[in-house]
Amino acid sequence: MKFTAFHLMSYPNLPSDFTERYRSVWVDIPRALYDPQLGHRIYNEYLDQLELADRLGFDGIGVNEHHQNAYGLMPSPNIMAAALARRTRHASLVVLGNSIALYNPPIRVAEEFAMLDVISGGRLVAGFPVGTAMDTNYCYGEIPATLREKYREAHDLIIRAWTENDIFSFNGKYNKLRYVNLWPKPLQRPHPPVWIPGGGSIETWDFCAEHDYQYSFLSFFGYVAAKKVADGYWETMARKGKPLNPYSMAFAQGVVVAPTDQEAERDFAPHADYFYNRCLHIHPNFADAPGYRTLNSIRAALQSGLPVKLKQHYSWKDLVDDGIIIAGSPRTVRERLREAMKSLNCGHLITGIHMGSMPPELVRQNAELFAREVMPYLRDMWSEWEDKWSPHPLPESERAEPAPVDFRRPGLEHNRIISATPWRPAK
């Protein structure tokens, strides 16, 4: 099994009465709540945490794209991936991803992803999400009914730009380019592996099967509720004659590890409460713009058993008992994760080492315990299958390294001072 340490980069300082005073964490959240000085500190701490995951042996480190919200502070995941490309050596850069229908022209995605792949020595995973209704329809003003059509055209342009050797013209409905001449091209050939993040739309299953892409099921409801969606994906793959290779699916599952089950609740419950009860406080009008989903996907979602909307409030017991998060001692987490991944037939686990308002020292404990006491015990899963959806980087001996910093030069001896006094989340 493969493991990606994913980071939403949530804003950690929303007031305790946020849900009573403000209607949504996304789209129209008041700008006055954002403190750029705190933002400076946490961006650097969040990058430190992903760099730690690389050193701990995670297979991938993941970032994604969202706009105008406190849930995830990455309007440009490519900027984060560029910073990580120079400060990590081993893990795949899992960019989940660029909402390609939002780029005009989408050749920009082809260029920036190619740059990331070349800088990192061929470690890029290219994520192509359609994007949430909040991001695409409300923040960026795209018409819901044409979003998937624009998405498919953008996809076709990007793949051609990566794979064709000659200059070509592109005459699409939404993009008309006389010269498509990609410089640079990606290092991985014919192109970096493509993962398609989704939340249960059946068109996404068909799209993945059609192109042999990996389906990345991103859900905050946990593995128990995800079972029917996963079954739908595998039924689609079987119907289209595709192998039921577990590595062709990734699943996002919240996981936190402590020395004991009791310590897990004591240490992580406040931060899980912050994430589920503040960071996911989304006004229902924003979550599903009319025309954003097809009738078939709406019907499938209703039949899947997934909650139509989040509860008003989640307790720690709700989160753990319903499998929304897997929490506890290393042994507890190992047992539940094995059960979860078997039930979903899933070979790529995407898990956040950070949740909500977790301070840096707790993130480090979580990541180190997971890497040392959980990952090695699950590596044997799916060893009979070939993983065709992970990057193929240059050999270590052929990869360039950043030049070492000379800390003896005046002024540089204090260049990490921000890490010495970590922020503390609001009560």
Second form
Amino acid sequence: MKFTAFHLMSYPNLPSDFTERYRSVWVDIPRALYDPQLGHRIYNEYLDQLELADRLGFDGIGVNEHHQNAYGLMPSPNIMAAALARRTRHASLVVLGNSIALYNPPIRVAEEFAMLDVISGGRLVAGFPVGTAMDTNYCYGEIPATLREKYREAHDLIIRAWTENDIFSFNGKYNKLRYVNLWPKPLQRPHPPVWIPGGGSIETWDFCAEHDYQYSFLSFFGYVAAKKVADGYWETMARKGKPLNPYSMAFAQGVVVAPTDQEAERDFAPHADYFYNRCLHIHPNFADAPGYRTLNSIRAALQSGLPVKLKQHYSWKDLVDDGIIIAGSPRTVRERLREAMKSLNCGHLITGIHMGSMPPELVRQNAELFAREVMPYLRDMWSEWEDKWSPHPLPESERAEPAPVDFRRPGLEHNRIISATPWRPAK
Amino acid sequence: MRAQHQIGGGRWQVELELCGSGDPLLYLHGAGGLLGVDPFLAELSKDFKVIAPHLPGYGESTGGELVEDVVDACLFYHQLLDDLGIASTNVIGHSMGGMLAAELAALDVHRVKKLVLVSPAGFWLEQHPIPDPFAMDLPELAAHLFHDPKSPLAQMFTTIPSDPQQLADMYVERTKRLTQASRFLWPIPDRGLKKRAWRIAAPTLLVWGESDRLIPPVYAGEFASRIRNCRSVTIKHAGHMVMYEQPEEFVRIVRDFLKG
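Having seen the form predicted on its own, could you give me the form predicted in complex with its partner chain?
Okay, now the whole complex, with that chain kicking things off.
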């Protein structure tokens, strides 16, 4: 098993009456709710937390792209990955990813990913999501009818830019480039491993199978509900004659660990409540756009019964009983997580070390307990399979080391104000 | 009468409503498409040969992927008229269809005899942004489309079938239609008509429902100022779906204009 510590970088201070006062956490959330001074502090805290995960032995640290929302504050995950590249040493930089249909030309993504791969000594995982309807269609104005075609073209262009040895011309429908000549090129050859984050559309499975990409199922609704999608993915792989290698799939599962089950509920319930009931308060009409899903995917979804209606409100009991989050003592979490990953046949766990409004000290405790008391006990899973979807960095001895930093300036008193006075979450 | 036509050497299989005889009258539907019960068309067919095609991607009309932008759409309508042997015709366009009708009239001034634009899309006024119909559920949409959202007509529009198969079919068809409409309307329903509208030579009638809450009547002024030979009529007790809400008055006004 491999473990990626993921961060959504949620805004932690939405008011308690947010869901009554506003229709959506995404797209048209009022800007007045964002406080940049708090933003400054949490960006730095969140980066500290991912850096901690690197030292604790997680295989990967993960960031992703979302726009105009309080659920995930990374319009540009590449900026975060760049900051992390310099302050981490071992973990893969799992950028999950760049919504490649949004960039004109998408060469920009090929370049930035190549830069990240070179700076980090070959630690990049390149994620290519289509992006949510909120992000792509509503926030970035992409026409739903052509989004997927544009995505495919951007993908083809990026892979060619990474792999072709000579300058080439690209006459696409959406991109016309006379000279494609990538400087820098990525360090990993032929290119960094590609993970395709998806929600469960049929076409994504075919796409992964055809290109030998890893499929990252980014559900936030737990392994029980994910079973159907995972089965669909593995059926596709079997039909295409691909090995059912667990490492060809990643799954995002909420996991929180405390010394005991009781403490897990006491410490994490308010933050899970914040995340599931405020951060996921998405206006349903923004969650889909006509043409965002293909007719095949819509028909398949309709045939398998109407989608499970998302609950209006999730209690701690709902979240734990339905496996939406796995929470409890190390022992409880180990057992449940093993069962979860086994039922999905999944080799890459992506788990948020931070959820919603968790204060830094709780994130640290959660990450440390997970790394020391859970991870080692699940390492043996899938050891008979080869993981072909993790990066191949330079050997340690050949990697550049950033110079040590001393922030003090002569004559100025240096106080670590940020860590001395933790912010208070909104009630 | 519903008919299927091969258009453009089989590029499109087009579902057409064809009725009446006389002077040809091409009707271009809005983003929602023809409703299946469109009484004003039958009424107009007493005086005209009414041709109401389903835009490719709508209903049984195929080849939606060949109609990706305004130029494609205009070429499609030209091909349709060529294949039906119609050299020139009156045109009515509603909403998205109004935008396409105006484009058709601007691109080839000889093809369109008289032009009726009913609550047309195509312009964007900074001071009067058009609400986003794609982000609306049915009741919200009805409130923007109909003068009286509680009327039986609006109620019929928002009723969803209880039979799961019918519901699924309806959902798929609605998605198909709006996907195609997104090519012309997403995210802002402006594809450059303001650059071309000056070319429209056909005598033009603008028809607006007084309480249109989707494309507000203030847009009539914008069209009137950009089209040379143009006059404007507002119909009371009607919204964006004016020809469904006030069919008698609508048909009378349109007939008088086209016959006059």
